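Only one chain is given next, in structure tokens, and it is the form predicted alone.
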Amino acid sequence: MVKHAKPRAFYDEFFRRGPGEKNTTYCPGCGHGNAHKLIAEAITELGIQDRTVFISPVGCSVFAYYYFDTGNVQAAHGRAPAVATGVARAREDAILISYQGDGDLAGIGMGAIMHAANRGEHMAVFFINNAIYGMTGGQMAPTTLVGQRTLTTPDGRTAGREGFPIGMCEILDKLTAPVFIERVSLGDPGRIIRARRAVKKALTNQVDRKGFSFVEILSPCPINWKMTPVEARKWLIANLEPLFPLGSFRNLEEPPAAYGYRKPVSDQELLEIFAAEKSLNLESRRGLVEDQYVKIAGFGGQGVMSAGVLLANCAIAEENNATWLPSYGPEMRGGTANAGVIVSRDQIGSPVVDHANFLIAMNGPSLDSFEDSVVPGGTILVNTSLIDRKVRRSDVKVLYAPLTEIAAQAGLTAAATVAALTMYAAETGAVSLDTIKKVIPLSIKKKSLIDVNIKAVDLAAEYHANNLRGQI
């Protein structure tokens, strides 16, 4: 007696709809249920459930993790192949499935899928082509037929206005690296059986480490096509299949080139790559009096971003938590630039610094922009070399220092932000001057500039001690 059962690769119960409800997330007649079952059966038959990682992006595929009892990673819209690439390169034994719709893969994700295919990444891509955006209400997709009515083409798609439908199998077949490309259909039981073979072949290729496999699955979408499930299957056969011909485009026994797998880099190798010492012998967890929300602002070319990274690295070296978030205008030099740095003993929920308790203003526009955002009781460090006005507020502490001149004395005006960090450290004690000096060699790419930056630290510390200590 043959007993038919749900494939083991599925969860026993689908909890998306809530306790006790038996229906799935998919609309009546939708092809995703058929596609899911074909994939789950192949996973179960091949015995790869514990190795499989399902990558699902935005769209009707977004809830795959409610169905597949495998590894699951949620990806941004169109980026499933990029995420799958990262997983494949980190886990050599993983079986990667990128499950995508036509709006996702052939629209916003076109670049991601093309480059993953061109690299021959180890993954099986299952491309659900129903010629429409399903989840968001039935807008035109890259695969929508000429003349087809959708929410965004109420009079029908035209070649002159919206362009022609895109054939993804035909495009990918122009690349060298893919080993398997096939288009199948869910139009009737016979076609579903052929689709099952293609799905299993794509996953078998992953087991055999052959490379990139792509299966395009023509699928009905009755709700957005405004048809009954039976009508939708007939329409698929009569209209989609002539435009997107079924068949095998490529089925190679051997990949065109051996995949150059590179094992993940170890922590020790990373330290050697970045020429970092494993231990800096620093004082750990210096016991911050309060969390630090630092805004460093100036113009492009002043080293604002580098100073933010340096401060964050110093905080991390002392075993505090830190985040760094840059913001800058389009200009490489001379445009606005600012960086927000948070230092805390606790986990940091967001890297955004809207209200700083310490502002480093390197030029006039920066002081104008951020003076009012400093919290009452906070501190503002003003670079008097470039700012000729006083701080207007009376509820903050203000430090006035010629930061650019101090850096020039050290021999490098671009070290003005290092001088500023030094004064910040001396004023708050959030990081030590010793830590700054030890981290500078690890943060500066040009080794010839290490000594001059350390000299800027010494000169700034001296200026703070002689002119700013005890200032109100």
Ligand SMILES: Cc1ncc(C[n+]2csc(CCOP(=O)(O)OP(=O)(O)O)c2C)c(N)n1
Second form
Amino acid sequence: MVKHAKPRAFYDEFFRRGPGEKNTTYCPGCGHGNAHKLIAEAITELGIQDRTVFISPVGCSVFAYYYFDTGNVQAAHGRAPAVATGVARAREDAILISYQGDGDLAGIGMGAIMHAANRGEHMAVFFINNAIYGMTGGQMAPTTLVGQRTLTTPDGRTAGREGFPIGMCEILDKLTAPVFIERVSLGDPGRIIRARRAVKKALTNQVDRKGFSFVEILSPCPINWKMTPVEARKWLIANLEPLFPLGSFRNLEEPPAAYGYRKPVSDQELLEIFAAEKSLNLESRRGLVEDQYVKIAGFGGQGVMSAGVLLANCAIAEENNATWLPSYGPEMRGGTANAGVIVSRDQIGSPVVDHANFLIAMNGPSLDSFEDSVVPGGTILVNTSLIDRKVRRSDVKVLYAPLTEIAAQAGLTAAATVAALTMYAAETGAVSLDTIKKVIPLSIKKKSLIDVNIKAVDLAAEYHANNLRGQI
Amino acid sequence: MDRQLIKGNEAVVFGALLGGATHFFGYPITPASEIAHAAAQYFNGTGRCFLQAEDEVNAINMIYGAASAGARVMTGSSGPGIALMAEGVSYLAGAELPAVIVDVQRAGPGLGNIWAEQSDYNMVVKGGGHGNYRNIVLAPFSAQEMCDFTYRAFEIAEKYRMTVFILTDAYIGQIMEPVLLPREVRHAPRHDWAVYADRESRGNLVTSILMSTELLSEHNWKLQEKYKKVEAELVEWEEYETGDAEYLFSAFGICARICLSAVHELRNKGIKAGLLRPKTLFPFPEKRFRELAKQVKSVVVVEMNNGQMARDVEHAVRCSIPVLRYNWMGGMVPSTQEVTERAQKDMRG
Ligand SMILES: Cc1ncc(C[n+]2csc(CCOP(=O)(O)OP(=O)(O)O)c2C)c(N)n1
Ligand code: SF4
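The block above covers the form predicted alone; next, return the form predicted together with the ligand.
All chains and molecules follow, beginning with the one already shown.
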């Protein structure tokens, strides 16, 4: 080749290698040089130089960015397809090239390539299979032949010890998403012409937004094969090609699946998505007298978590501070769930309710677990629908109420925790019933459930007024 | 009702989107999964991009790619996942790419358990991967700060071309609290170093290799200068009751909340306790610790780990006063009472 025939997608002078540098870093007879040239020619012919981002791997081609006059990103060992995924998702009109050796792609990077292929990422992958680790001095690659001597298989690769060479085209051909898979060889000029066609097709597919295209290129590494360039090409044809048969594995007209991201919403729309509820016009903001440490405990599905959220929401609506923390820790075992809510006018320190001043016990295990932790002088509300026993402590106030039955009367047993919350509010005045009723519609997604919950509030308030007021 | 009740892990996602984040690449792990869930809903739902990666190693490399292309990109994970990302974070540092990583810490080592710990401090604050690099580390202690810090993180990351970590824990991730969301949407500017796949940026190269020892040495020294600048410009902390304090608590995340309560309890008992809470762990408020060391009798560092931040406090005060370590591990969270009672003994003595 004459020098001025260098394709335009190559730099004229490899300034990143050194001032005035015109030569590559590759050994004489190395396949990387050929492969680079095929790619640079295709980029030039397709007129995609400006849009192309070339991902350099770790391996002998780590400095591919010395040569390609395109956008360049150098990736960690094996990660070029993941890096290309990131670029592709960020720049939808980019043409991505992931260029990788056999250690990079089929060894350390096996997961990355499988999943990029499986997602049908928009990228052309050029896989240089030279059956060896070139850069690090000639160790075994996943594609090393059985019997082939390398620095880490000095007596030759043994299938029983190191496994068999891996055929990447064959493996990727099992996936649905790739549109183009072909194996080519740099063994002689005729083969190189076929390789050129495959390389161009893979890049054309990118121009046409067809998706994941994979070209495996059998490529000589004379240095580590310990051969002359001529011997290396002969050896490649005689030994690699029988194991890694050349040809097209797949060439689809259309990608099996496509995905288009929706247009990004405007700033205004984004702000609206996250906008807070309008003002609730609360009747009263009853003054919170003392900090509230509330524990709501029951079994999963009783709605203790959402009742806690409801209480915290009511507290905020009344312009107090609040924290809600789900049961988190060993106490979650044994089928009980609990939420701790703190309400205060001041900044709240620890959000952990170790010692509640109001315990809502929705079932037996919850009363067993938390009865002792209530502060002296605190209050325990016991759901008598599910708890037979009495509270043992004498230094706390106790309210007994058939919460589940009240909720059932309202039409929804799951509203028992809302009934409980109502009694808590009626008893302590920490939040007003009006607030609870106004916040419920905001926190319940299913509209049909709003009315029954409001009814549960009314029935519970009535029960409290008739039966619990003044109870010790 | 301008304030909304929002879970810490979700506040991260709201803050991120309002802060101009366009890409999220992640892999599920408790107790950070809710970040991924919310990101899947809101990133894809608003025409941004959420993608579940095959693992954390590839997630961080997708981040590397998107950051190379100038996007505001992030992930959320926890200890085991953050450890897997270490190589990628080192590459980000070497290539000077901006990115945001949220670490909702769980208990280790190994698979440990899913309850809260703060034992990723050394890994995250000191770097985590190979090479002479630092991350900027923000330590939120409320749902509000989960939102605010993430909102700001992208601009900080871009300003210094560094990874910004939000180092939080399972408690601050799980807590629901009133949050006031930012009212302005931010966007990434065009960077002169990024690879946009267009003519203007065609000459750009993102890489962390410098083969010559001279050049890599120069690059390393340049990074160290940058970290010094970060230390001079970015350090943030908050103090409570330190004016006349004789004893100082220090803690971050959930432990800072507990210490805040402990300070009030001790003050009620007539003990002059205060709290210095670093909001940035790198840069660390060294100078302020040194100043307070002249005023207080001792510092109590409360952490849910084996005393990882305490070392930085010791270094800051140059052993001029005792630095006491209160440590909990394995997912145990101290109660306010435990901290208060122990401090009461130590602070009288
Ligand atoms: C995480 C990591 N592990 C190991 C290495 C060392 N390493 C660099 S290149 C390479 C093998 C490259 O072989 P291959 O991908 O076949 O490319 P070739 O050099 O043959 O073109 C290895 C093991 C590294 N850079 N990073
Ligand atoms: S070691 Fe092998 S792959 Fe690497 S440049 Fe030399 S010939 Fe090419």
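Positions refer to the first chain, counted from 1. Here the rigid core means the biggest group of C-alpha atoms that line up within 1.5 Å when the two forms are laid on top of each other. Fair warning: this is a prediction, and the values are worked out from it, not measured in the lab.
*Asks:* Look at K37 and decide if its Cα position differs by 2 Å or more between the two forms after superposing on the rigid core.
*Replies:* Shift at K37: below 2 Å after core fit.
*Asks:* Align on the rigid core first; then say whether the Cα of I55 has moved by at least 2 Å between the two forms.
*Replies:* Stays below the 2 Å threshold, so no.
*Asks:* Core-aligned, is the CA shift for Y67 between the two forms 2 angstroms or more?
*Replies:* No, shifts by less than 2 Å.
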